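The form predicted alone is given below as one chain in structure tokens.
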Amino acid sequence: MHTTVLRSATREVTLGHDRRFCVIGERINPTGRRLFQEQLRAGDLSAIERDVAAQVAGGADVLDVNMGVPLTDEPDLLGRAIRLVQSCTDLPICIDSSVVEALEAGLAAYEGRALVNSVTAEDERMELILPLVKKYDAAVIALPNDADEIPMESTKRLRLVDKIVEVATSEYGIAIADIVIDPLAMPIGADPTVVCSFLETVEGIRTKHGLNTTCGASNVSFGMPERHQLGAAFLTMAMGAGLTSAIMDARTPAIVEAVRAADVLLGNDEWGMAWIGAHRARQAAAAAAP
């Protein structure tokens, strides 16, 4: 089983099958946030500081940073956002963009060892992104879809995982431990079989390659009521199958506490010490409150 090491200038976070689940905070993302987009276009990055503080307080281990705002210079904006985030926290960063120039700008600005989000099994995307991953000694999230489709069957996804691993390691010299697979979480409201396919893919990745895995956790509950409950149930099931991290809302206690409880039950929080420590910290804070 492989471990994936991420670093900021002063802190190290390790993803692994015998480690506590890695919560990657998703909030620094303008998608669906009209006011935030307007602020970013105006050069106002102050909301990022509030988002960082909320996610750190919620228990995030890594922060995903996405600056995909139309009508902006995304490479410049992403570089500035990463420098701002690093001035606010020492958590490692997941640099998130579909624009290759923005990814390189973000990697150049980052102090540490980043996680790149993301590459697919498309030959053209791997040719553009994997050299950057190697150049900046980063880790990378890889999605098992290609130019033809987003496969719904786990067998097809696993074949594309094989392709990504082969190309990344043999053609670009990327360490296998630095490949984090996103098994493609899809909305359960659109197809009742998607979670079963996801879990089969996670299990297959762990069994064959021993790789770390992640996903956009909120995708599963999209369009459904009581999304937090669905998200908490999904992540604990996925952890049992071998999921080691997720890009998720670190500001939602119900979901974060569910994965921390699963850490205890899966034996990844030795003697439940982190769980007990968090409980005592909440008790102390409540006692100190007026």
Given for the second form:
Protein chains: 2
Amino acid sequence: MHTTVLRSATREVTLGHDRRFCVIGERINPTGRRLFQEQLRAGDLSAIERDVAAQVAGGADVLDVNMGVPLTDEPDLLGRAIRLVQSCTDLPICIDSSVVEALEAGLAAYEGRALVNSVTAEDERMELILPLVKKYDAAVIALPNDADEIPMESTKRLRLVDKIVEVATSEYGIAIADIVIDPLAMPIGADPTVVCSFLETVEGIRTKHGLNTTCGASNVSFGMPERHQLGAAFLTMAMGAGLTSAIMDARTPAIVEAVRAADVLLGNDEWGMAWIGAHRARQAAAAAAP
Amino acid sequence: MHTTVLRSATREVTLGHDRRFCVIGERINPTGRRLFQEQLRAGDLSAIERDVAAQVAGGADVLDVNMGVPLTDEPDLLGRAIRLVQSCTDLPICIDSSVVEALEAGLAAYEGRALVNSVTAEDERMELILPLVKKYDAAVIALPNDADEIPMESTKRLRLVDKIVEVATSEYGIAIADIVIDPLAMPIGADPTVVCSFLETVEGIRTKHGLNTTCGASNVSFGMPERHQLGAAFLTMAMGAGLTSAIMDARTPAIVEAVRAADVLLGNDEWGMAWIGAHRARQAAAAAAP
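To test you: the structure above is the form predicted alone. What is the structure of the form predicted in complex with a further copy of the same chain?
What follows is the whole complex; the chain from before opens it.
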């Protein structure tokens, strides 16, 4: 079983199958946030400081940073955002963009060992992104879709995982441990079979490659009521199948605590020491409250 | 994949791998309930009516009934309790005792098709209990332990499952679909590996036999703080691995809702119709509240 090491200037976080689950905070992302988009277009990055603080308080281990705002200079914006986040917290960063130049600007600005989000199994994307991952000694999230399709069957996704692993390691010299697979979490409201396929894919990746895995967990509950409960149930199930991290809502205690409960159950929080410590801290805080 | 049919006089409940999870309410059980024990010893069964109502309101699909009070006539008490429960609800019953005479009295008193809790892989227990299961056309919960040990390794548990299935079907003529395996859920606080073993066993039973499974879910969080969250995480993980029912806390919304969320995600509540309906009912109730 592989471990993936991420670092900020001063802190190291390790993803692994017998480690505590890695909570990657999803919030620093303008998608669906109209006000934040307007602020970013106007060069106002102050909301980021609040988003960092809320996610650190919520228990994030890593922060995803995405600056995908149409009609902006995304490379410049992402570089500035990463410097700002690093001035607020020592958590490692997941640099998130579909624009190759923005990924490079982010990597150049970043102090530490980043997680790049993301590459696909498309030859063209691998050619553009994997050399950057190698140059900056980063780890990379890889999605099992290619130019033809986003396959729905786990067997097809697993074949694309094989391809990515083969190409990244043998053609680009990337260590297999630095490949984190995102098996594609999709909305259950659109298709009742997507979570079963997802779980099969996660389990297949664990069994065959021993790689770390991640996903955009909030996608699953898109369009459904009571999203927090669906998110908590999804993450705990996925952890049972072998998921080792997620880009997720780190600000909602019900979701983060579900992940920490699953850590106890899977033996990743041995004897529940962290769980019991968090419980005692909450009790102490409640007792100290007026 | 097998389905197990349980019935009361008027209602049928089916356990299965593509069905909604079967919530078996655990509450009608004097273990650890001193006051209830005293009431039962004095012949006062009135608490049962409240326990039935609370579990029906909480969303139980089946009710477990256990009358294991030391120094009582357990067969008589269990027979009376079952008649009382059947006068309060039409949910099917899981008849729970380690005393063979009590199981027989319960089966004789019961109207419908019961679930017998439980038999083990011990030859002596199978000889005593399986003929009763056959005689009363019941289904039976079987635990993979024998006279030698409660094995901790999933491979050993799976061998005992093989033995039970072989003996129950070929020697006692019980339909394989009527065997529900309880892979033994143990406290995570006592050993950090028990849940991983449990999940492997559940998955092995699904893959090899396609049988339904159950467990005493509350055992897992025994001795730990924040038991509801651990219980919710355990059940959703176990459902991901193939668990199809549990004897569990049916009175705590956070736990039952976690199970229903997992049903949505696994496609057992197709398009989330029940989930969305429950959400709307809660909204309507909140709007109607003064």
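As the structure is a prediction and not an experimental result, all values here were calculated from the model. Positions refer to the first chain, counted from 1. Rigid core here is just the name for the largest C-alpha set that superposes within 1.5 Å across the two forms. Shifts are known only where both forms have a C-alpha.
After superposition on the rigid core, a single segment of 3 or more consecutive residues displaced by 2 Å or more at every C-alpha between the two forms is found, at 287-290.
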